[in-house]
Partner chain sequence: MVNLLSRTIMMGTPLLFGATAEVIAERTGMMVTAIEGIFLLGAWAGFVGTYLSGSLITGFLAAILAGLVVAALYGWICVYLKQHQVVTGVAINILAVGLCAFLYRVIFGVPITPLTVSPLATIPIPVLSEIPFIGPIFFNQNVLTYIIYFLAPLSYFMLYKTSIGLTIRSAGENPEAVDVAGINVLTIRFLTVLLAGIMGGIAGAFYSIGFLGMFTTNIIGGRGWIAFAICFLGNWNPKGAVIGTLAFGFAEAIAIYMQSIGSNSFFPNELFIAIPYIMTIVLTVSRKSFNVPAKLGVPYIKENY
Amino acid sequence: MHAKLRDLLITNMLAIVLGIVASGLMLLFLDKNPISAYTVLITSVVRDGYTFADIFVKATPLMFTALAFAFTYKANLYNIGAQGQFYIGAVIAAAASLFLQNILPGWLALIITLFLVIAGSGLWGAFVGFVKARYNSNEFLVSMMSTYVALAIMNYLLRTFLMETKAEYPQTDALLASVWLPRMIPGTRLHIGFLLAVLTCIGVWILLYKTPLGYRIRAVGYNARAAQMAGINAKKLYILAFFISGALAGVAGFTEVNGVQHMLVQGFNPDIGAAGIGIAILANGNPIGIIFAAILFGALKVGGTIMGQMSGIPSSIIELMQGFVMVFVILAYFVRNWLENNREKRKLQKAVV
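Could we see that chain alone as a structure, in the form predicted together with the partner chain?
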């Protein structure tokens, strides 16, 4: 196996294990035995098809938000606002589905909803790219802040126009079954969105590495000025990259609303954007790697929830595991660099001798 790939796999595996061990040690504070807790966790994740399939259900939106971060990252841009783009996507998905479900056949309503989501959340994201290109604003700050604005918009709509007919809770009415994303395996929650997510990962990989557009995006990320000299319009690419990035995050909202929740609930999935960044880092920004990293995070989520249902382990263990894993993954970057440098040095020494 190629030395670099081997390093990547080994160091990242170690990082994941260390992250899980570290959060397991935290369980000692609760007087829980981490080993037995994790044993219960693993056995219960695979105990039945429903729970096992849930891993992939949870991985679905994570793939999209991870792609959202990875995509702009390739252009050396930071989209920290995937959370907000996800909210915008979710709001549009719920609103469009509720409106279209009564006048169109289900499949047509779903397709139109998906297009509206892509357009809406794409434009929301493209705004960040636009102000970056036009006014040279800091895209990191603007995308960060746009999340809080999106949250306010969602909360406002859930309290007013989109509120359920009973007007009791800040949530929408349930969608009709005709606009639910079809189930892939009966008896589980696994819906066709998972397939869509995997295909999107592959599509983004092809786009980035096999098309002229992807080449231009990576060229801008590698050296914006040199790319500009070579006749690549960096500013246009900023807007386009952020449009695609925002649309990707928005589709996560679509799969969650139409595939899992079947309604829009206030404050759902508040950490999906941040987890997406963690997955993108873990996968080293590679769209294919994101598939596996997202499934891992999905497993952490399902496992963490089961642990949360067990006696006295709070569900914040999920964030703890995610946080520890991410920190260790960053340390793994350092270790990999160090290994690589050593290898280079040895090569040079051999050459001298």
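Positions refer to the first chain, counted from 1. In this text, rigid core is short for the largest set of C-alphas that superpose within 1.5 Å between two forms. Since we're looking at a predicted model, the values are computed, not measured. What changes on going to the form predicted on its own:
Residue 16 shows a C-alpha shift below 2 Å between the two forms [criterion: core-superposed Cα displacement of 2 Å].
How about the form predicted on its own, since we already have the form predicted together with the partner chain?
Lone chain follows.
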């Protein structure tokens, strides 16, 4: 087995185990038996088809937000604003669906809505790439701050133009069933958004590793100056990479609004952008690995929620458990880099001797 792949598998498995162990220690402070709690977690996710399918429902938006981070990461850029791009996509999905649902057939309204989401959230993300290319701004800070702007826009619209007819809560009216994403398995909430997410992961992998554009993006990520000297327009790729990244995060909003919520509610899924970063790091930025990492986090979400309900454990423990796993996953990333650097040093020392 290749050393890098071996390090990736071992460090990630250790990170997950340590995250679960650390969460178990927190349960002891609450006088709860962690073994019993985890037994409930594992058995609950396979207790029936509806719950098991919910794992993939939860994994769907996580795949998109993880791809959003991983895509720019390949160009050595950091998109921390996937949460905001997710909100922009959700706003466009809700607004377009409400407008088109009484005008066009459902399937056509869904297709147009999807394209509007891709265009709108992509342009929102491209702004980060533009200021990076034009003014050499720090994309980390700009993308992070753009999340608060997106959140403010969503909150404003939900209290004005998009507010429900009854005007009681900051949410839209419910979408008609004609613009819901079709269900893949009757009797569950699993919709075709999951299939779309898996195909998108495969498509992004092909784009990054099998096309000239992907090669140029990765070349810029390795060394932007050297890539420019080779004739690659790095600034143009900054904008394009952030456009694609923003569009990916926006589609997560589309799948949540049209596939699960069937309306837009203020403040929903407030941690999906952060979870996407953890998943992307867990998968080492590999789009195919993101599929499995997202399903793992989906299982933790579903099983954790049921564990809290059946074991009397506060719901905050579930979020703490996910947080521990993400912290150790991020630490594993730095451990892999340390191992890789040591390996390269040993190779150089052997070559000198």
